[in-house]
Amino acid sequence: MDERFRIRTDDLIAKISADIEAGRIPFCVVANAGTVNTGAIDPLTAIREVADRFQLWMHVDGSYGAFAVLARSARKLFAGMEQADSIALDPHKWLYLPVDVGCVIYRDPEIARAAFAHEAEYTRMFGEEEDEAFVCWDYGPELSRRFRALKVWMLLKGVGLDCLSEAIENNLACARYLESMVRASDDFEMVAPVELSIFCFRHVPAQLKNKSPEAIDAFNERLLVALQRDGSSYLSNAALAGRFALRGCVLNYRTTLGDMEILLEDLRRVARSIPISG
């Protein structure tokens, strides 16, 4: 990876290409849309390059990130993203949706159907439309299941893309926010940049700023522990560079700048009784 936890396409052909000296076939390169730990995205364009150089499918998970494209602010960071094979996306992540909303989009479907098709009679369909025709089990691995994409339609016919596009811009602001009061501040500091709705920071008050890279780190996991535990605020972790990070996530579409300015009160005031060693 690169500085801003991005693959290096130098690094992706040279792994490819020691794969195929060593006698391997490599079939498929996945690129992000949106990491999980920073919400990093990848260099899509030129890994479609790589991926036509060598002749491979190239997936894009954009299961947490990839809805972002609506908000005008970032549309410029998925170029790209369109040329890929196949995207995984998480409605049930950035479009504010239930949980297990998830679905798999191809560039060419037939490809898929030529892999998962059935051909018993019983999953045979019959219809005189193309449309009527359509199975979802022809696509993927699973039969039965439950009608998920009712839950999608619903959200886009009753809400809109305009109305999604300005909760999740919304959303951006948040964490783009939170990384302007952490890098003011002279008790935080920031471990990845905000690329998307994602960030991860910690807190080095004054007491700890001689000490170790190990202390900070155990400080910053008791934190957290304390955090979740006091109730006002929740961030999860991420390990980031073989550092530990307090990570947040805005992806509600109520969260707002005031919330994020109680994120650090709330770290702060916790932080003051949790004592410091190392």
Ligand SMILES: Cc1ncc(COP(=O)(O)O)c(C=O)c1O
Given for the second form:
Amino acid sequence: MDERFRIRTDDLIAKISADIEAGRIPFCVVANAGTVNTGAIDPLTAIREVADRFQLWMHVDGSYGAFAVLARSARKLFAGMEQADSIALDPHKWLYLPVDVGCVIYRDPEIARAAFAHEAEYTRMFGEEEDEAFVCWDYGPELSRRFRALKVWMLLKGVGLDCLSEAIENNLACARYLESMVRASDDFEMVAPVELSIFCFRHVPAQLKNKSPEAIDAFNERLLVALQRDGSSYLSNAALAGRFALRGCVLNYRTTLGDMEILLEDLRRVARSIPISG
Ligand SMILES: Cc1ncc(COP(=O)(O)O)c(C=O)c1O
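Next up, can you give the form predicted together with the ligand of this protein, since the form predicted alone came first?
Full complex below, order starting with the chain above.
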């Protein structure tokens, strides 16, 4: 990865070439449109070129991040995503729907059909029209399945894309605001740049400034647990380049800029009860 936690295509090419030389047969490259830890978006157009050069399937994991393509301020980050062979999306993440409604979309569904269709007599559908003859189980591993698509359809019909795009834009604004407050402060620091609505940072109050990296990690780990127990704000964590980071992800349409201010105040308040060691 590069310094923004994105796939380095030169290294990707080197690794694929090494596999081929070792007699292995690479078949797929998985790019990310919003990584779990930092929300990084891989260079999708360049990865498509690598995939073409080595005749690989290109999958994009857009489970968390790809919906941000609906927000004007983030759209350009996803250039090249439309060239993927398949894209994973989780409407139960950034379309605000309840778990679970993970989905995958294919550039050429016939390839998935060739892989997954059972061709058993009891799964054969008869239909005069193309949409009548379509069945989901021909395109993935599941046979019996719940009607997950209903909630996505209801959301799109009931709320509409403009509203979703505005909500996602507001989530992005929250993460960017948090980052600007952290960078302007002298007791917090970013551990990764904000790409979408995820922010990774840590608290370094004055008494901790000249302590070892291990002591800063240990303090923030204790701070995370204390914050969760405190009950006002909720964060998770990430390990980035071997260091411990507090990690937040704004994925609720009711989160406001004010909540970002409350978060930093909660952290400062809770931190005062944690002894500093090391
Ligand atoms: C980028 C990314 N991919 C995949 C997953 C896994 O998604 P799920 O738990 O819906 O299978 C997550 C999150 O949990 C994610 O953020």
